[in-house]
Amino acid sequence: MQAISHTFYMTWRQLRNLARQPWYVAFTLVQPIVYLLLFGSLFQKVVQLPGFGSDSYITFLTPGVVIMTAMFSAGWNGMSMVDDLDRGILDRFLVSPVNRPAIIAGRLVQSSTVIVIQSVIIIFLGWLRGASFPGGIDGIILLIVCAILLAAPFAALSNGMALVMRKEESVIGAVNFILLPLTFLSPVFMARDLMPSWMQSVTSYNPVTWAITAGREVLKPDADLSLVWSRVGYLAVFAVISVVLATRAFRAYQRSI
C-alpha cells in the first residue's frame, strides 16, 4: 500500500508540473506532424512498389509516427530528472522514506499521459489526410497502448541516464545516439520486406519494430492476435527490465555524492 500511495503522490506531482506547461505537448508535436504531412505526401507513391503491402502510404505511416513520437517523447523524460538534480529536489526525496520505484513510476505515468494526447492528435491528423483504421476504436486504443508500452522503457532508461550522467548535454547526446538509429532501423517509413536483408535482420530485435508491428496489426479488420500479444509481451519484458535498471541508478547516483 505504501508503494501505491507514494506512486500516486509522485504521479500527481508530475501531472501538476505538466499542467503548468501545456505548451510542452504542442512543441513536441512539431516534428511528428512534419513527418506525417510532408513524408506522407513525398512518399505516397511508394505503395506502388511490389511487396509494399499497403494501398495507402498515409495509412501505413500514421501508426509508425504515433510509435516514433511516443519513443522520442519518452526519451526526453529524463530532462526533468536533471532539473530536479540541479535544484536539489531529488536529494530531498532520497533522504525521505519515499519509495524509489515510485519516483520513476510517477514520471512514467506523466509520460504516458503526454503520449495519449499526442497520439490522439496524430491519429486525427492522419485521418484528415486520408488514413483509414479498419480496426475501429478498439484498434486505435490498442495502438496507443502499444505506444505507451514502448515509451515506458525508454522513459525509464532516460531517467536512469540522467541519474548517472547528471548533465542535460550528455543525456541529449545519448538519447539521440540511441533513438535515431532505432527509428531508421525499424519499419516506420518503409515496409520491412523492402529493406536490405541486413536491416531486416536487425529490425527483428528492435523494440520499435515490435511496437509498430503490433500497432499496425491491431488496426487491421482481421488482426493476428497471436502476433500482437507476442510483441506486447516482448515490450512488457523490456519495460520491466528498464524500470529495474532505472531504479538501480539511484544507487549509482548516491554513491557519487
The other form holds:
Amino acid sequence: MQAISHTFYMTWRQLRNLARQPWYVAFTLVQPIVYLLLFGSLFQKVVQLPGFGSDSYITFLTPGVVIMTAMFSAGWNGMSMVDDLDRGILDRFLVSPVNRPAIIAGRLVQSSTVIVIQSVIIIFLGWLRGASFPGGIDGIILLIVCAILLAAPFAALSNGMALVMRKEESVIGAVNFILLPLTFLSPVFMARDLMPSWMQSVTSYNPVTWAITAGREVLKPDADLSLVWSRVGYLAVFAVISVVLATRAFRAYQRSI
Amino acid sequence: MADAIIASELYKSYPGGVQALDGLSFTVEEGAIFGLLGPNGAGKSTTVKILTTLSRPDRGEAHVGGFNVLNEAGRVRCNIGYVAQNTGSDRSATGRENLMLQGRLYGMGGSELETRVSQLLERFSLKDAADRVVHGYSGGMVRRLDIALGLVHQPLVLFLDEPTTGLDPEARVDMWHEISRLAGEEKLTILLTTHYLEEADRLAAKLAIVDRGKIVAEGSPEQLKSELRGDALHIELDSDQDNSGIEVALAGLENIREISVEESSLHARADEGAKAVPIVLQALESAGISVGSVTVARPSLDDVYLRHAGRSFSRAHSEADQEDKKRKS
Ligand SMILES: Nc1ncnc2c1ncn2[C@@H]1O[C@H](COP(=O)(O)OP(=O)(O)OP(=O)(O)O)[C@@H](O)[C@H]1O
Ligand SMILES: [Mg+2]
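Starting from the form predicted on its own shown above, please give the structure in the form predicted in complex with the partner chain.
Following is the full complex, with the preceding chain placed first.
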C-alpha cells in the first residue's frame, strides 16, 4: 500500500519536473530522427538483397528506431539521479521512511511516459516517409509496450549505476560503452539473416534483439504470437532482475557515505 | 530527564585510510540544543549521517529517541528531521511542492498537511515565494526551506548540519533567532554542527568539541570557558625570524602558563593579562625576538579549542584543507 502511494508521489514529482523542461524530450529525439531520415534514404536499396525479408526499408527501420530510442532514453534516466545525489535530495529521501523501490519505480514510470511520446512521434515520422503498419493500431500499441519493456530494465540499471558511480561523466561513459555495442549487435539497421553467423549468435542474447523481434512481429498482420510471448518473457525476466539490482544499489550507496 | 541521543564508541573509516570517527561518544538531553563544534574534516557530518540512519558505523552503537539507529532504523526515521550540510531542496519544484511531497512521504495528507505547510511557509518567511520554483531563491531562503523540510512531520529530534555556512552575516543572525525559537517553542531536541565558535556559544546549551573523530571536550560554553583560568595572550611575531628560542625565553616568567607557538603566533595564558603584557614583551625583547602585535582577551571557545585539541581552530582548518588537497592529488 505504502509502496504504491510512494511510487505515485515519486512519479508525480518526476513528471512535474519533466513538464517544466519539455525541451528535454525534443533533445532526445534529435538522434533517432537523424537515423530515421539519413539511414532511411541511405540504405533504401538493401531490401533488394536476397533474403532481407522485407520490401520497404523504412517499414523495417521504423520499429527498430522506436526500440533503440527507448533504450537510449532509458539509459540516460540515471543522470537525474546523479543530480538528486549532488543536490542532497536523495539523502533527504533516504532519511525519510520512503519505500526504497518507489524511488526507482517513480523514475521508471517517468521514463515510460517519455518513451510513449517519443515513440508516437517516431512512428508518425516513419509513416510520413512511407512506412506501413499492417498490424494496425493494436500492433503499434504492442510495439510501444515492447519498447517500454526494454526501457524499464535499462532505466533501472542506469539509476543503479548512478548510485554506484555518483559522477555524471562516469555514467555517460558507461551508458555509451554498453548501449552502442548493443545497438550495433542487434537487427536495428540490418536483417538478422544477412549478418555473419557469429554475429547472429551474439545478437540472440541481446535484449535489444528480443524487443525488436517482438516489436516487428506485432506490426505484421499475421503476427506469430508464440514468438512475441517468448521474447516478452525474456524481457520481463531481465526487467525484474534489473529492478532488484537497482534497489540494492541504494545499500551500496549508503555503505559508501 | 531522558536522553534523546546517545552515541557510544562510534568508529567509522573511509576507503583511503581516513579514520573519520575514532571512538566518538556523547549524549544529548531531551529538549536541549547540543552543538558539535569542530574544524573541517573533524567528523561532524559523519556523526550526523550515522545518527540519521543514512550511513552505518564500522563499530559502536547509537540510539535516537530511544530507538537503535542500526536495527530500528524505520522507527528512528519517523522521529527525526535531517537538514544536511548541502541543501536537500528540489530546485525544479516550488517551496510549497517541496514541503507537500516531504509531508506525504511521512504519511501526512489532506488539510492537516496543507495547514502545516502554510504554517511553516509563514514562520520561515517564505509565504510570498511559496509558489515560485526554488531555483530563483536566495541562499538564505533555500536554507530556511531546508529547515522547514526537516520540520514538516513534527519530529522529536532535529539534526542541523552546518545550518548557517554560506550565509551572509545578517542571514546568519536571523537563522540563529529562528533556531533558538524552535528549541524554545516546539520542545525539540536539536543537534547542531558548526565551525563557528560564536554560533556554538550563542545557541548551544551544551557542546562537544570534535577533533579528528574524537570528542576532546564537552560541557556548557560557560563551563568550558571557566576551566581556563585567566586571560589569553595572543602575540603576533615577525615571521621571518627564528622563533625557536621563545619557550626558553618565557619559561622562567611567573604567572605565564600554557605557552604555545604556531608558526609566527604565540599563545599564552596569564591571570591578569594587562599586567603580564609588559613582562612578556620585555622577555621577548631581551631574547632578540621582535613582536608585531599583542592582544589580550577574556577566554573564548577558541582558547578552549586550542587547549583541548592542541592547535588553534584556524590552524586545524588549514591543516584539514591541506590534507584534503594532498588526498585528492
Ligand atoms: N564519503 C566519503 N568517502 C571518503 N571519505 C570521506 C567521506 N565522507 C567524509 N570523508 C572524510 O572523513 C573525514 C570526516 O569528514 P566529515 O564530513 O565528517 O567532516 P566534517 O567535520 O563534517 O567537516 P566539514 O566541516 O568540512 O563539513 C574527512 O577527512 C573526510 O574527507
Ligand atoms: Mg560536514
